[in-house]
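Here's a solo chain for you in structure tokens, the form predicted on its own.
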Amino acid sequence: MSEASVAVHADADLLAQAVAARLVVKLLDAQADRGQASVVLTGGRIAAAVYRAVAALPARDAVDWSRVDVWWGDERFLPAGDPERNETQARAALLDLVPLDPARIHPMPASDGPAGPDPEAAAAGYAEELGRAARPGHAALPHFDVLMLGVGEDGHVASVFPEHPVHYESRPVSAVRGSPKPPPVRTTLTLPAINTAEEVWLVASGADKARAVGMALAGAGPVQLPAAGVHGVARTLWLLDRAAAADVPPRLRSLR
């Protein structure tokens, strides 16, 4: 388990630009090291801003996008193309603008997909897809170079909500029913799967996130505050704007 480090940027726009630059560098480093790269995407306002910032970076063209695998950390179980799906957001902001290999884009199933309207079947199908991409005989999951997460006001990450039964799930992917945040039905990577990533980046902006961020970094229990229970194998990085970092102890902050 890696110790958390914190980088604080002045505002949400600068945060998005900084995360975008970090992501391009991380993908380039992974390709230099392994010949390919793998990223797990998240959803939300700040994530969309990051994806737009990546698309606007001239350095994006240094990445060989045909050798990037794209996965998702969670998804709203809605029909394909629904504007509320994280996939739809990411495609519009970035994925449709770079030359990715369609076979290496791995969206979580939609409610009108091959698994039909059964989120448990959809979760099982995504777990099987992850397993097929893993190194044979070595791992149940593929290598994730970086896994990005937003942080909810209640401290949820992906679709792992406080005190929700999915917190205790050991399978890599789970259906989520009764989500406290609409829509009520989702699919998500579980904490054990999230914590296999080489690097985990928690990205948060806005004063409404400050309490959850501060509590997570102060050592809150992960059942009550799932953001406190995620970590990368090599690195855990909190990327915040000043508003979201208001309750972070000064000794943990690295100002940008």
Ligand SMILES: O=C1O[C@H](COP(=O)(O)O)[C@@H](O)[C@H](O)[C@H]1O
The other form holds:
Amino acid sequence: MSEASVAVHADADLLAQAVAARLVVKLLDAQADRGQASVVLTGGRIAAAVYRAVAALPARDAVDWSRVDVWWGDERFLPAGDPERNETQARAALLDLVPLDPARIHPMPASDGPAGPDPEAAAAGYAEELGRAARPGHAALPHFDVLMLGVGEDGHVASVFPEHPVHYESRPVSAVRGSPKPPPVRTTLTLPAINTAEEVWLVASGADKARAVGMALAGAGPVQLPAAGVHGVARTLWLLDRAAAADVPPRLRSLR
Ligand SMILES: O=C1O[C@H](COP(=O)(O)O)[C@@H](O)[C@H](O)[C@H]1O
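Please move on to the form predicted together with this ligand, as the form predicted on its own is already shown.
Full complex below, order starting with the chain above.
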């Protein structure tokens, strides 16, 4: 488990641009090392800004997008193409603008997809898809070079919410019913699955995230504050704007 490090940027726009630049470099490094790269996407407002910023970066063309696997950390269980789906937002902001191999884009199932309207079946189906991409000799998951997470005002990450029964799910992918944030039905990677990623990046902007960010970095319990329970194998990086960083313990900050 890696120690958390924190980078703080002046505002949401600079944060999105800095994360976009990091992401392009991370994909390039992974392709140089392994011949391919994999990224786990998140949803939410700052994530969409990051994806737009990647699309606008000239250096994006240095990435061989046909050798990038795209996964999701969570999804709102809605029909395909619904504007509230994390997949729909990521496709519009980035994925439709770069030459990805469609076979390497792995969205979580939609509520009108082949797995049907049952989120438990959808979660099981996604676990199988992950398993098919798993490394020989490893557990049930592929290698994730970088896994990005937004952070909710309540400290949720992906669709793992405070005090939700999903905390006690041992499988890598879970259905989530009764989400306190709409829509109520979702699918999500569980924290143990998230924590297999080489690098986990928690990206948060705005004053309404400050309390959750500060508590997570101060050592809150993961059931009460899920963001406190995630860490990459090699690196855990909190990428914040100044407003979201307001309650970060000063010893952890590196202002940019
Ligand atoms: O519903 C969700 O919200 C969180 C955070 O979104 P934000 O707009 O407050 O940044 C997001 O990380 C998650 O993927 C999404 O399903």
